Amino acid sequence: MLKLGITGGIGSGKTLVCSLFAQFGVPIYNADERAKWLVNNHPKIKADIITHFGESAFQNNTYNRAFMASVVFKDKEKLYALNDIIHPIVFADWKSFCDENSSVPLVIKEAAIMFETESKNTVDEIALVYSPLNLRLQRVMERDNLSEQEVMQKINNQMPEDEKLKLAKYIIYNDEQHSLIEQVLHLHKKIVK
């Protein structure tokens, strides 16, 4: 089984690309969604977050995203501490997902930050979904009802796209110039021989 990572900046179209792979029967693990679920439902994660960040980290037994963002985005050490709590359990969850799907030739892990974390070491190859900045801005502003400044703040917190382009084995262009379906079909055929 080949473990393919799908990554890309905010608004690049990772989820759309993964939904196309899913049409070919490829199991998709959305690391960001699973991490959100695990933070709210895994007892060790909850206990460790409360120990490190206090009772305010959860409100009505639900992860207090706004509070935690205000804490960790001001202090890189606290962000690292939070990642050290969450990432090992997400990695174990990904391993279980792979074990459950061991009979298929390809599984995909979708993650917004892959090159920036140890997540890159949990897959065999990485495909970058690349989209020009103007399209990413437009998509995220419409999708999340955010201002251009708010979207740029998120984009500026991610690894620059030109660095990701150098690191990815495959590039899928989501630029309204290339057919996404043809690119996904070609890559699927190339990987699943």
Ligand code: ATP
Given for the second form:
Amino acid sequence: MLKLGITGGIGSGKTLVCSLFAQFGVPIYNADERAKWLVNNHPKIKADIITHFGESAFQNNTYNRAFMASVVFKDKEKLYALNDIIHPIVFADWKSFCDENSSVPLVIKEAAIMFETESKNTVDEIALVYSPLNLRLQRVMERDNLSEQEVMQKINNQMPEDEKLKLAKYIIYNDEQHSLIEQVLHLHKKIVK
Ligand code: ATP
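Counterpart to the form predicted alone, namely the form predicted together with adenosine-5'-triphosphate (ATP):
Starting with the chain above, the whole complex follows.
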């Protein structure tokens, strides 16, 4: 079984590409969504976060995203500490997902941050969904109802796409010039021979 990582900057179209792979029956693990779920539902994550960051990290039994974002935004050490609590459990959860799907030839892990962390070592190969800046801006402003400045701030917090282009084994262009379906079909065929 091959574990394929699908990554790309915010608004590049990762989720859309993964939904196309899902049409071919490929099991998809959305690491960002799963991490959000685990933060609220995994007892060890919750306990460790409260020990490290205090009771304000949860409000009405729900992860206090705004508070935690304000804490880690200005302090890299705190961000690493939070990642050290969450990442090992997400990695174990991904491993269970792979074990549960061990009879299929391909599984996909979708994650916005992959080259930047150990996440790159939890997959066999990585495909980058690449989309030009203007399209990403437009799509995220529309999808999340944000200003251009707010989206640019998020984009500037991520690894530049030209660096990711050098690191990815496969590139899927979501640029309104190439057909997404044909690229996904081609890559699926290439991997699942
Ligand atoms: P994020 O990192 O924020 O989760 P993402 O990389 O998963 O983003 P998507 O959610 O797949 O990106 O796409 C962003 C938005 O742009 C969505 O609303 C999606 O429907 C739209 N979109 C992406 N690609 C296309 C396309 N080729 N044509 C039309 N709309 C698109």
